[in-house]
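Form predicted alone, single chain, as structure tokens, below.
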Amino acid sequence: MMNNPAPSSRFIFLTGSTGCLGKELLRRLLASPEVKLGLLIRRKGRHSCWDRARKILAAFELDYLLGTRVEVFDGDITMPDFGLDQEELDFLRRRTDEFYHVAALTALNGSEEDCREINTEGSRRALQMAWDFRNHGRLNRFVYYSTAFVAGSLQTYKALEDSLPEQPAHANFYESSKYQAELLVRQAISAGLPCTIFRPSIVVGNSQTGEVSEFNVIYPFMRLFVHGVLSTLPSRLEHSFNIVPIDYVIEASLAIVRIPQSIGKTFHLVTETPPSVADLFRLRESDYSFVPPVRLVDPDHFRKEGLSADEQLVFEMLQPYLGYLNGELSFDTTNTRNALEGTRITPPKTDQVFLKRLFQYAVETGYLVVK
């Protein structure tokens, strides 16, 4: 039985609550007592959507909110209307004030078909639903989580917040599918849908503890590095990789959506001082000296054919990450800086100390095995 929120509450419909970013967003949203949530969660095997929601909330000791401040909807972003029935759609149409679309396939080695179906077409379905909630309900904002790499990580380019390049240089299908999805959101903005776009870079653990609920995106590269599997890296010491703590992404985005002027704008949630490959190598020398040395090769002169058969296999695993290590993509943060001016939220510091914190947490949880 679905409960009707009190008139003073904000009802937020959220996709992607089972993912790393979505889980933390859910926790932080529920810290505001006036917020009620509708979670879109698909059943998985023998686990119902309610089972999965209960497990997520229990990790934050918030499972007592199920059925009161948290409603759960059994659905899937790859289905028309997310697979929701008419009663559920009517409920959401009447109640939804804000719609946060976070669900995405973030695997850098995801197939073209999967990335398109989940990231691009899933966003198209979310926008169709948002228009419905706007025209026949009370929706006042659609929040879309894109990626800072929509411009493509395989180029030297300064990405502006409120535009997309006509000629992107994508390293993988994740980037290209998110580019196409953002085009759809921008079309909706031009047509009058009140949207806010956030573009985080590579989301990693908490800025103070390194804690993260899932080891995705850049973490598999860390595993190749620490486990001694990686012997050759086509990169340069001065190259950097833009990582951003998850707590900064959450706090910054939730502060920005409270600003009416942020509607129709895009915000880069990135670090302005990204760590370098040299920082990574110094960390190996200081804390992981047992790891076999990694040979650095100028990417302009690197040839996969010169590697042994085993090294070529490792290179295939490494390839999706190379754009993040070798691209010279930089990010304009004018909108973000202006929006956060006067708050206590500042751009994150992601130096070698922070890198060490991330590695330590991954070791403590057993994701990285050190001998």
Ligand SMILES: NC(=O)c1ccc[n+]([C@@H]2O[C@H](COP(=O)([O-])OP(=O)(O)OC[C@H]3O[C@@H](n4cnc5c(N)ncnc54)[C@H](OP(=O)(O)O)[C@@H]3O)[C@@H](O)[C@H]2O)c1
The other form holds:
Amino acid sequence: MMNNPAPSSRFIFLTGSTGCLGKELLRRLLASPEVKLGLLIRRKGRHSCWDRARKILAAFELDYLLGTRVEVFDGDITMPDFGLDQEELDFLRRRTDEFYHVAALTALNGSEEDCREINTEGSRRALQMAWDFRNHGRLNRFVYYSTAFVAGSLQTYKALEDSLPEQPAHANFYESSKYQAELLVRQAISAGLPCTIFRPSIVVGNSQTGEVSEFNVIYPFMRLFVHGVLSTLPSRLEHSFNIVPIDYVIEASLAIVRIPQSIGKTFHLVTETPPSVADLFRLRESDYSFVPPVRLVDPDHFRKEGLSADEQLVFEMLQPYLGYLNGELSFDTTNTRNALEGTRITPPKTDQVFLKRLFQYAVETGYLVVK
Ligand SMILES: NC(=O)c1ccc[n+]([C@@H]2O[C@H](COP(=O)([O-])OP(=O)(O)OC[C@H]3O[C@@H](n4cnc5c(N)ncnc54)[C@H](OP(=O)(O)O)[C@@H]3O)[C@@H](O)[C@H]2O)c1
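Now show the form predicted in complex with the named molecule, given that the preceding structure was the form predicted alone.
Every component of the complex follows; first up is the chain already shown.
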């Protein structure tokens, strides 16, 4: 069942492969013939981890790799040792060259307890396992997916890559739990664990097709406006939102991991030219004029009480998202630009054409209903 690796193979232990980013990572990693994967997947309802892995791989026509290049481990990152038994841990310790910790609770309205248990404590467990694989096995890299908003989407500064501020400005428990998790990874780097940290901004669809497997994070927010549920937004025309195409996040992170000097470093995976609220408004006028108009209210003068009772309820749900329309937070990308210099990977274009592509894909798949 568990074959010996070919001498040149790389075995990667991956958490979060059923999620938006994890699925694409899995597909892209398996495109390299030397890569073998160990997937940590939890069972869900009647579906075992093996059912779930088969379904994801089948969607990419890769299910024939199960048991040869892909092994599946039934586990949950909220459990000690992820719920793995000694035999499984021994197997992973002997085999794992790289450990990609991608799993997280990404709901921006997640509870404090759930976010802490999955994001912070889950990362603590991942790091403990990584130390074990490093000290008693062959691990040479721990790759951690943080977020560009780790210090808080309410910051009003240019975020640096290789540090975290002591005073975060978090808008929700997702951000605070990812901050605590990144602090743990940074401590591990200081203690000598070879880690690389990636901080994507808001991950959206493919740069060429708009395709995305899960409509999460920013998409529910888009839906509220397109469906006319919320007609007022506390923002300014010049405020921007930092989105990044998923293919850029995957290609850039996999290229950077291959560079030895990226050990111990952090990389912002963001757009350097974020679209503005004005760009969104222009797109509505040019292509989606049937979408109800949105009234902008200067955030300094916005009063929730001015909204209708229904809108107030929706607005409360939106509160954790509002930092993502922050006009004063930007991201330094020196490490990323230096690392990608000389590769064919260029900074993502997130212009009007790209925005339109994202909307089109969401409309074509029925996620956004426009009439
Ligand atoms: N998407 C973004 O915009 C974005 C932006 C910046 C950073 N990131 C970071 O990128 C990573 C991936 O994000 P994503 O968008 O792919 O998230 P996602 O679509 O919400 O997927 C989350 C993944 O984590 C797994 N997971 C959650 N709780 C788990 C648990 N207790 N045990 C085992 N697995 C568990 C989920 O498994 P189930 O299928 O079993 O639920 C799923 O595979 C996260 O670390 C996130 O913080 C994402």
